[in-house]
Every structure is written in structure tokens, then in C-alpha cells.
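The chain that follows stands alone, in the form predicted alone, written as C-alpha cells.
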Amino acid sequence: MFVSHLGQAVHAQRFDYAAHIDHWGSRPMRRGRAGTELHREVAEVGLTGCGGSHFPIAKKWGPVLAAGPGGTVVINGAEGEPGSVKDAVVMQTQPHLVLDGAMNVAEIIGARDIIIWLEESAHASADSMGKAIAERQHSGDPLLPITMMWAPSGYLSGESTAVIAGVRGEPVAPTHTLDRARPWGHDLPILVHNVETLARVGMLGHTGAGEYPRTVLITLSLSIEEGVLTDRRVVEAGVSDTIGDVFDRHGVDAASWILLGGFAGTWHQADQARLLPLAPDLLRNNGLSLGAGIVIVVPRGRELLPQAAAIAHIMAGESAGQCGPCVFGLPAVAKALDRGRLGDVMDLSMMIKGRGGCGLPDGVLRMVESAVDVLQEKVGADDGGVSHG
């Protein structure tokens, strides 16, 4: 799909605009009607967002298209996910391919602007991008206006509303809306897609929905200790393919845990997580995801509380400091944890779900609620389980 073999590590070799024109050919415009079989298309091949919603992009861009031309494209690339490195690499090795995606957005919903959204510190993919911009200007090929904003670093810098408030102008921090399907209000559209998204939408431009390959792109992590994640990978797969598959062809074999879908995902023993779908439509008939794409492998012979533990302090500190349940309750959770006291973390979580002004507090309570059922179904299993005869 990207630059590797399936079922192959994603490698760091850079698509420059010479090289994506002789694998995929000049971009079809996508005004009018053309337009209209892209948005099509993507319905069609079941097209979600990347950056770990999962929502259909199709039905995304019907407000937009509702609201009427002139707004904005933002390809957000703020990663602040600690278990996610993809879109990094997609900017660094795929920028022409993102870049043919937000046009054809930009295109499809009539906006005059394209932004890229990137954390401060990701320097290797403002280059990228920017040379990418170079290549485009240089070959005479049509861009809308294209500016580069930098968002602090931080697990929320990416989340929607906190980058609809950058782009005003304002702190970059999450918002309330009355209304989640126009989360920039009554101003001009601000559509904001993760970088893998777009890229994805630049792809089906190109081979339309009988050629789109049907793949996941993940980031494996095969090492955590403490919450700090190591030997990160970008790997690619079938969606008929199961986690067990993606183990065994990089060698995982030595796995306690695994967390799916990140700081804010769920627990699982490796054992029984080999059997799990890669589809994203099969997990989410099992209340599963792969959030933003992310698999992270608990070597053996590591306890599971501790990394759930200092997972919840890390996410605890990523709070934007905006309500209670972030400020205060989070800590709680993560201490209690550290105590091994998992009714209290129970007893914390009924008390904060569902209370915060954003999805943080409930993501971390999923990845903690998730801990406390893994190691209570062992516990159980090496008890010989419960007859319910």
C-alpha cells in the first residue's frame, strides 16, 4: 500500500514528487462530478477516520457539504498518542499521497485553504511535507493555499476541537459543542482528518474502489516497561488478517499482555488476543478498536498492574487542567492503582465516566476498567473458573 510488501515493517524511504507520479500517476481533479463518485467511492469501500474514531467519512463531510464551499482542510498530524508513530511515517515516506488526499477533499467540499497540523517537536515531518509543497510548486502542478501551524506537544494537541481552536487562534485545548457534527459552530467549515485518512483518500483517488487495498496500518510497539514504549514499528495488513498473523511474521512470541489501541485501549492476554480481527469493523461487533492503529506487546514475565498504573499517571499529566475529572480524578485512579486497591479504581471510575469536558478521562477509565477485568478473568482462570452449570 505504502512504500512495503504486505504484512512487511514500513521503512523510511521518501516518495519524492518524480517517484509518486510513476507509482500512481497524475491526480484527477475532483470537482463536480467527479467529486461526487470519489465521496461515492468512499462511502463504498467503508472508509473510516484513522486517527482513531473510526467514524464514516463519507457521512463526515455532509455537514460540510451542507455548510456550503469556503472552508478549510486540516491534515492533523499532531501524533500525541504515545504508542503511535504512523502518521509520522506516512508524512515521511507518503507526502504526495497526503497531499493528493487533502486536495481531494478540499476539492470535493469546496474549501479555499488546506493546514498542516503538526506538534512542535516533528521536524523530520514539517520537512517532508514542506519539500513535498516544494516539488508541487516546482512541477507547475495546482495547490491551494497551504499553510504549516505548530501545536504544542501533548496528547490533545490532535484531538478535533482542541485543533479547530488552534486554527482560530485560540488555546490550543478541547472545546464543547453543542452539536458533533459541526464542531466549528456557525463559522466556516474547518474539516480536520488524520494524516492516514487523507492519505487514504488520495489512494482510492487513484485506483478507485474495485482497486483500493483493503489494509490496516499499525503501529507495534514490542516493548513497555513503566508506560515507556519501545522498538516502535509501522507495520501493514490484511484486514482478513488477525493479530496473531502480524505476530508471527515479526517474531512476537514471548508476550504476556497486549493493548489495543493505545493509552486510551484495552487490555488482553497475548494468548487469547492472537485470535482477535484486524478489521475494524469485526472489533467493533466486539466493543474493540485499534484506536489510532496501535498494538503494544507486555514482554513476559512483566505485571500488568504496573503498567496500567503508570500509564494512567502518564495520560493523568496530559490533562488540559479544564475540569475536575482530569485534575482530580485521574490522579486518584492512577494512585489507587499503585496501591493494588482495584475496588477503589472501580468505585473511582462509576464516579468520573462520562463527566469530563473531552474523551480523555473515559479512554484512560476504558484502558484501567479493561486491567482490573484481565486480571480478575485470570485470577479466575487459575482458580479453575467458575461453574455456572
Second form
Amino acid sequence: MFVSHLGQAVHAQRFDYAAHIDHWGSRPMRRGRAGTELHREVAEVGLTGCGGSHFPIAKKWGPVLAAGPGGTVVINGAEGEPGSVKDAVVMQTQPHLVLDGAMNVAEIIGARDIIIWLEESAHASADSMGKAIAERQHSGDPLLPITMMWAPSGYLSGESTAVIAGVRGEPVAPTHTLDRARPWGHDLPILVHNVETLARVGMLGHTGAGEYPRTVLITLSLSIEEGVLTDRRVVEAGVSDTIGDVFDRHGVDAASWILLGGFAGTWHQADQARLLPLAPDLLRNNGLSLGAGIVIVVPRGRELLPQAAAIAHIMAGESAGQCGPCVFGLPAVAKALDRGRLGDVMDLSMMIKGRGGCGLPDGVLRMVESAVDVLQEKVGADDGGVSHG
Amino acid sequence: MVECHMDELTVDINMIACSGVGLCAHLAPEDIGLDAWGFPILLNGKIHSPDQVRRAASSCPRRALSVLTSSD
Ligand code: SF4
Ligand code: SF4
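Since the one above is the form predicted alone, can you give the form predicted together with the partner chain too?
Expanding to the full complex; the earlier chain stays at the top.
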């Protein structure tokens, strides 16, 4: 029997290599047929990117495999978003699962080296990953050459085209690519995977598809004030659970609003949000996403609009300053929100949407528009109540 | 260019490279406008005047415009 849940594991102490071997066993090599097998299993369990994209991993490997052997696997540990700390928790408790996953992927695609990409403030994660590399070297288990690289802290620190630029020694900022499936261009592939995604590939290598736990990791923030999150905890839930199940299990009962998916996510009235499923595909059918596994709770008695405005200001400040519609548009949106001019907000949003060099502005606009939507819905419902009363 | 390819053309704007000089909107007024801050915005779902758009693309000082056919 596997006690294999990532969440059970992340609440435990840090697994050093001995504990890791004890719990998971040693990593099966993933060359040749074994690699093909794992590739199939990744598709079978429907593993999607846990950094927010929810893009099918098996598909992401297609163009990399087509490019032939060589290249780099990047362990992307830069969460960027304040609402997400799950990758830090994974690195600090299950570093060897992350390394297993990175090694599995590297063997499948024929990569020659691995890079750990971290925000420069991530000392505890760096320490845990660094120790893990040393522990493996002591035990004589082969690892590809691994380097750590540092990103300036910020929302875009883990954006995949920014990561690729940084790995190449260029400034860490999103770049323009005409071919989204091959963002590394004509050079050797640089395959960027989120930490949790790799931990899951590592786990799948141990459990196989049959025993693989179909769960999601969520960073649950129980309070937000002026866009600053407090009382964050990392929890695990089954893909068949609802938001309400998570709330019940973690004692969330006095919520007014929920921000699902983080600062680029969507607002919901808390009572309605309880019914939402956690399964990425079910959420996607409703046009929703958990993003990097983020649920932010606004406690009862707090207004929605000031929170949305504060986040819009923060995100406008996170812009990499490269694209006009983002540089000029987002501050304008934030100011219109401050003044409660929801019509202007929607007009500006129409003008900016789809025009950023990266997904940041569209994410902010999704958050902002959903705030306007739920507020208007609420006004509509309140009016309805009055007229029928 | 052959006429029948017309409706397969799209324009990619590399907003990271664009400096908002607005030249493109002058050269391809039927397809490219400018937003409130002077950055290009596509006016139509389909390109109305491919010749104008191609000229705008090759004139862009930042090489920020690419004319693509759907097979690209
Ligand atoms: S859209 Fe904004 S955040 Fe993204 S690259 Fe352009 S300026 Fe930077
Ligand atoms: S001509 Fe080029 S740089 Fe100038 S506004 Fe148009 S796309 Fe931007």
C-alpha cells in the first residue's frame, strides 16, 4: 500500500534521501520503453501543468521530443504570485520527489542538464534543494548536472518565456514568440515545468497510473487586506471534492467573497463558490481555473471592490514595463476601480484585452471583470428581492 | 499575392517590441488604429487591405508587425 498523497507528505517533516527511499523507493530509470510507458501514464492520468496553465503535460512533451535529444529541463520554483506557496512547501518537504520528476522528464526527452529556477528570496527552498542534491551525490545515485539560477522576485519571475530568457542569460522578462509550442526557438529545447508538476511526474514514476493519487494542492489564504494575504496554508483535496468540502475541512465559515485562481483569477460569492468543483477540467468547462491552486477568502463584512482595486494596483506595478496597453492600461483600470466607475473599467478592459505581450494584463482583466460581474449580479439580486417584497 | 489567400492573413503585433510611434496606423488606416495611448490595435477580424498591412509591416521601425498566413 502506498501512503502516497502529496499533501500527506507535505505536512510531514522534510524527507531526506533515506526517508524518501524508505517511503517511495528508488527511482526507476525512464529511458527507452520505460520512458514511453511513463509518457503514456502521464497522458492517462491527465496530468496538466500545476503552475497555472493546466496545459496537458504529455502534449507539452510532443514538440520537445520531435526536436530530438539534448536540451534542458527547468524546475520552475518561482511562484511569483503571493497567493501560492505550495511549490515552496513541496521543495521544502519532498525535494527528492521533485528531483525524481525532473530526472524522469530529462530521460524521456533526452535532456543533458537540469536547472532549478528560484526567486532570489527563496532561501529555505534553495537550502532544501541544495541539500537534496548533496544527499544524492553521497549515496552515489546518478543525477544530471544541476545548476541553480535566480530570478528577481516578482509576479513574472516564473512566467515561462521569462524563465527561458533568464536561463539564456538575457533579462528576466516575458518575450514574444510566434510559436507557443516551441518557445525556445531554433536552439535546443528548454522545457520549463512547475515544481508540483515535476513532483507529480516523480510520484507517478513510483506509483504507476493505478495508484496515482488524483488530487490538487491548494494554497488557501484565509484573509486579504489591501491585496496583502495572511493566514496562508497549503492543503490537498481530491479532484472530486468541491470548494465547499475544502472549506468544511479547514473551518472556513465566515466568508463573503472568494478569489479563485489568484490575482489573475475570478471572484465569486462565497455561498455560490462552495458548489464549485476542484477538477481542472470541470472548472475549465465553466471558464474557470484554480490557477496555480489558489483560493483566497475575503472574510465576512469586507467589501469586494477595494480588494479588487488593490490587487489591480499591485498587478499594474508588476508589469514588466514593455507593452503600451499594459503599462498605460492597467493603472487606468485600477484608478477607475478606485472611483467605482465600473462602466469605464469595462470599456478599458475591452480596449486592452488580448494585446499584452504576455498573459498578465488579460489575467488582471479577468479578475477585474469578474468583480464587476458579481457586484452587478448582487445588485440585481438585491433589487429583485425588493421588488418582489 | 494570390487573391484566394486574402482571408487567411493575420497580423501579429509584438507589443513587447512596439514603441507606439503609430506609423503603422498611418500606412494601414483600414486595418490598424491606435488606442488611447497611441499603440496599434487591429480594427477588423479579417484583413481588409493586405497590401497596406504588408507595407506597414515592412516599414515598422521596431519590426513589431508580422503578416502571417494561417499555414504559418
Ligand atoms: S503585457 Fe505587461 S507584463 Fe506582459 S510583457 Fe507586456 S508589459 Fe510586461
Ligand atoms: S509602426 Fe511598429 S513600433 Fe510603430 S506603432 Fe506600429 S507596430 Fe508599433
